[in-house]
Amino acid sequence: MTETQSTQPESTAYDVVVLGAGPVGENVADRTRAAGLTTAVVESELVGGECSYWACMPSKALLRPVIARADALRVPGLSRSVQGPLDADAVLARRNSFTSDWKDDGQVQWLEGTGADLYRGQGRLTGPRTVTVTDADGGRRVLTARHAVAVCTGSRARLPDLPGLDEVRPWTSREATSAQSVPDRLVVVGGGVVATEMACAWQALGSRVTVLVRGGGLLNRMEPFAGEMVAEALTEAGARIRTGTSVKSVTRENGTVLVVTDDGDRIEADEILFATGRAPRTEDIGLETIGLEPGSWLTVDDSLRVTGHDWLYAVGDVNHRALLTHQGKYQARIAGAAIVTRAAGEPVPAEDWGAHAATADHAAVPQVVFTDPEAASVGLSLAEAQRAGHRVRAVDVDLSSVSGAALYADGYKGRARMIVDLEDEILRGLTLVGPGVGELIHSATIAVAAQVPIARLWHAVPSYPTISEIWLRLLEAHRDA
């Protein structure tokens, strides 16, 4: 054996190679393994991914006691019992338990239980259907895929281009969901979901929170009233919200963060969180070896196959269709089915809305913002529906008008908006804001995804007295419009 031959990395062939072992990659692997395809999964960090350790689970664990306390404060007979502050140490300890203290043993056991092989290290494409894995010790192994490679590497926080920002050690979503102590003063830069949820959580845990929003308001991808109602509640809770404000510079001296805004104001804080968008984690996965741009979002068809590459799939955040864990897992099920079908030599119908096409990404994406009050939506907003060329009507109802809301809490504040397509007589979208509305959104998701005719919705009778009675009020308002 020559010296060149002896240094070649070991090569192993699989039917499918998955880059990324977050919930998306796990679900792709689960589907392909269930169909009998040999599958390798490559992960550079923790098995379970962003959702399990730095996003969905820890953030909602932080927010659950905040929302439960807020609900209790609005119920006579219970409100006096919860007048004191939250036990921050207990909240953080419970959060830690949901992340398994950032250990992935349980997730590894689940993944291995599917029959997939796990490779730890940085996986990079080194040509068509070929992935080279470099482990922590520098060892390399080449994995080849007979049928498909699925890129499921997710996204990362995007930081603004501010001089010296690295030295400031700013929080991103990762630090905001994993911090082990409560900062006395916190500046949050951004107005989206991460910004509003983390402002809500840390304000309730004892921080003095200032939110700096470059645009005109919060949650600007939802109906305008959603951000307005969340901003009002955050302000009532003690947070300061400044809209139309950009950060000009940030420095840290002796532990104190100094923020200078574009209008010259100076704000001091103990920590600063930048929640200013996401970027795809594709900058170091070898895209250049197959003619794609490193660091780019990957364009896919409805079966999640990358344009121009019949063996390459991009599933979850990396394709920029819907940056939500539940949508990524939905896409993973679609991609898994498509990979299995193509591996069997069968065609995948391009317009099949069932098992092989992620049509929900276009018109029926649900989302819940777990603030107090909650904001939930599915489908199109009024502005989006109009831009898409639909002839629609917005139907608005005050949620406090239903008996279930009054029972839920004294002084219940909430609002619902239904977007009705006046030609097809179906729902194009629904937005709800108010305590407890997150558990209502799936009924709207079914109505939007299934294009249930308005005439049929009259026969879906809401239970009395629940907040779900808002459906009846919305239908009545539409009828009377």
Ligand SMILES: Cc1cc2nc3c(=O)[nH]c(=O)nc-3n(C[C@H](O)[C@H](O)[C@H](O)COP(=O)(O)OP(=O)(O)OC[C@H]3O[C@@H](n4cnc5c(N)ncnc54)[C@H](O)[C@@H]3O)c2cc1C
Contents of the next structure:
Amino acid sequence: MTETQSTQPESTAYDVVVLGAGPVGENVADRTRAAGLTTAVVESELVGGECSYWACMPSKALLRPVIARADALRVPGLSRSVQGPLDADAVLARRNSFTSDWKDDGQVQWLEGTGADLYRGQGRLTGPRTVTVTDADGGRRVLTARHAVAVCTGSRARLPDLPGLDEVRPWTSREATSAQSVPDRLVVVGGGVVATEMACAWQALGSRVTVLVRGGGLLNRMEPFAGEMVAEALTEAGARIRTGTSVKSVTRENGTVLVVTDDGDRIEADEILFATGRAPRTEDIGLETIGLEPGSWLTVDDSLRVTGHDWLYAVGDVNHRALLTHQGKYQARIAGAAIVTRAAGEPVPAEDWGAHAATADHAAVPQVVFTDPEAASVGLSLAEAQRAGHRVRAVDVDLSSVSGAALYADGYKGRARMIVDLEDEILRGLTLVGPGVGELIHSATIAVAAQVPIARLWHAVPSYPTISEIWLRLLEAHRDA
Ligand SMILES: Cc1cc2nc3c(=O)[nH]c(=O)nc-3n(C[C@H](O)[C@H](O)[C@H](O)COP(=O)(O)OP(=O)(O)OC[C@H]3O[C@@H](n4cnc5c(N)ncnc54)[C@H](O)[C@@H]3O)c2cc1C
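Would you mind giving the form predicted in complex with the named molecule, to go alongside the form predicted on its own above?
Once more the chain from above appears, this time first in line as the rest of the complex follows.
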């Protein structure tokens, strides 16, 4: 064998190559395999991705007991039984079981069951339709794609540019969701969903939490009352929330973290979590070999195809449309259908209601923030609807006016806002804040995504006595406005 031959990596051709086996990559592969296309999936860490091991699953496993206990404390007859603190060890152990102790055997088995071939290693584009995989031992293999490469590499935590931050060993969302003990004092930097959920979880698990928010409040992508109500409850639970505050410096000495804020305050803690946004995992995937910018979010059309490349798809977090598992999996179903249709030589229909256009990304994205109280929204907030040029009315109702809510919890505190399009007489958005509202949001998602006329919504009768009766109160308030 000559020198040149020995360095040539083995090459295998597939119909589709999927880069990244998070929830989104898994679902793209599932769809293309179901249609009979040969599919390779490349994964550098764990099959199942961020969601299964360091995001949705462990965070919600930490929060579920927090919410269940808070709910129980609001029901006389039950509240005395749950006076004690949470059993943190048991909560962490249950969380560990939801992540399968950070082992991916189950998901590998599922993926292999679809008939896709899994390649473990770092995947990089090395030219059009070509992905080179480097495994842990440095071995390389080239995968070529006859029809499509789907980049599903997700996102990672973005840390601020603070000198010496590495030595502080700050928590990112990964450590915040996988820590095996409860820090006495935790500083949380950020005011978005990850910051708010993790502050709620760790405060309830026994940490003394201080939240430092640069802006004016929490959850600023939602209606303002969502962040206000969650902040009020977090404060009642014992957390300190400081708005309009940034971190000027952070150091760690003898295990203790010292945070100095821009207004000169010094805060000591045992851990510091930076929940300060996400960055695309595209810095080292060979984008430069096909004329794209490494480290950038990938811009796609509604079939999830990257602008300017007819064989390249970017699905899930990496396209920055909606950084949510359910939305990424929706995109995966659509990208899968588009790849299959184009592989058959057929054009992809661009109509709104087809299976080939991720139109819900634009105006019907649902999200639940699993704090106590929960905050849930779908579609546009008032500010977003106005910015988009819709002529809208915001209809506000206090959730405690609903008998189902009063039954759910004594002293139920909650609020709903419906955004009505006054020209089309449809719903543009709905936001709910209150205990138990997370399970309600799908009704609104159907109304928003299906553009159900308001007049027709009167015939969707909510069961009595449930919190869903809020729908009647909202419709009445709109009628009487
Ligand atoms: C703390 C937290 C809580 C969250 N909670 C929720 C929630 O409750 N509900 C919800 O809907 N969303 C939630 N999210 C968002 C959700 O986690 C993401 O939207 C989702 O994981 C995106 O899926 P993905 O497949 O696009 O990317 P990821 O899950 O990030 O998966 C990408 C995969 O690609 C792999 N990869 C990357 N680069 C390469 C490469 N070069 N070669 C090979 N493999 C590679 C990675 O190892 C990873 O496995 C949460 C996020 C965080 C941080």
